[in-house]
Amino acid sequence: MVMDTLKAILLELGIEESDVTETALLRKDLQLDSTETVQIALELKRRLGVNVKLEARQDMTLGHICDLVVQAMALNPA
């Protein structure tokens, strides 16, 4: 579910599917500025009711940024 949510909003900002897999870096591999990251953050908290914090330093995977998400939701249940 948090895999399939992430990957709406990627391809909404214009990523290729074939690009985004569990290991895909933000910035090395899909060149999303701060910026797209932030929306990334804001689109996470509206269609999940999560706070993540992606780090603007250091380049996340998209595996990672699922566990955060996952970490988040048991934290926080609905």
Second form
Amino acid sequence: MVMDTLKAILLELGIEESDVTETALLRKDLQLDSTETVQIALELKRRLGVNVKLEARQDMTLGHICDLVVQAMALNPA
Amino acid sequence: MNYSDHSSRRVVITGIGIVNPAGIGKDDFWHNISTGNSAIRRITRFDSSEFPTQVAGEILDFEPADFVPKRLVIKTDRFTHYALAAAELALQDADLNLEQEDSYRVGVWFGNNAGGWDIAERGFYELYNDGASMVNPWQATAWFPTAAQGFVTIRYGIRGYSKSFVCDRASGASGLYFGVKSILQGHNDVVLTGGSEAPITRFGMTCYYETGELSAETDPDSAYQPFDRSRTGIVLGEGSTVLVLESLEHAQKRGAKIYGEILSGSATTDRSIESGKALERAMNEALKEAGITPSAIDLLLAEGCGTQVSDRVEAQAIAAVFESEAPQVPVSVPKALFGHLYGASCATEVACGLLAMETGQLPVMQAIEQSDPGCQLNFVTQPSERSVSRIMVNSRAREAANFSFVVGSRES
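Given the form predicted alone above, produce the structure of the same protein in the form predicted together with its partner chain.
Entire complex below, previous chain first.
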């Protein structure tokens, strides 16, 4: 479910659907810039009500973001 | 201020890109302009029934993804989409591949008066509805008037001397004037000039209306009537025109098709909006620098913004400069068919002049229903044919900054 939401956000940013995989890295693979990364965080907050920090120094995979979102949702159940 | 110090180089126009309410691409646009088809309509983009101004020239069939890379669409406002599309059309028309050019010798010289109100309205909504932390991350880079220039340079990897101008109705003329100068002075070989606007949003229209210069007429057929005695003010349009300028040497070297040459340009400022003395001087200097007399002008594309004062001052200035030729020279205001384009104005008029040279058809304006004794010129109100070799283009801002250019055909 979280991956579906993340995918919808990425498609709105103009990312090709075939590039959206659990192992894809935000910067290295998807070439996201800082504004696109901020937009993902804003949309996750808007759609799922969670705060996820994506501006970490370490590049992260989409699967890792999903894990962070699931953890955050468990801490703050709607 | 003019070009007389830099006469050793010559600047030609080799590409035309147009995204306009009257048509996307120069062919559709010109078909409508040369036959007098107006694109002024009641506003459809939002419910304007509660607004003091309800008509505009809207672009109805534009799909950003047809011209703009997908990743750039969401990051940019509509006025930048128009500019990216017009730049692409202009480069295609010029058959110019910028990857083969020295990127430090290519510049972008644009005008934009209004910035990006579409994204600004979205940002306001996010700020007041959801809080400061939820404002979209593109607000700062997408709204401001240099965004069109910025994203065109990013899109094509352009790194040469470039500027954007905010100068009311003469924003586009400023870009053209100084863009030409950047080639004459040897900074650039190639310049993309023109501009872009997309003010037809609730907030954008409200801001423009507050200048007191917009027409409040609700009938699209009678809202925009430059030089008519019953004129009631400006009707806004939207869109972008981009021209490819090159030094003559550069264009010849690559065997480019040359539409025409910028023969002269002059910039002056009047002391008040009621005075046209400096506008006369701009036109006289432009004629002198081009080395011609008024009788050599085949078509004059006037500012003709449609306000009572500005049109009267301009008509009298034209009459004073052209003297005995004034009743003969065809004068047209094609913006009457698609609305005033501010940053994209002037380049659009230059494009009309170049297309008139190419086709032998003149750009048509609206019919004059009530003749104004203070504006007695030879207006092009019907489709007409005429051989055109030299045109004059005027642009005048609200606070009376004037520009006048003379453009010649290849053979002139």
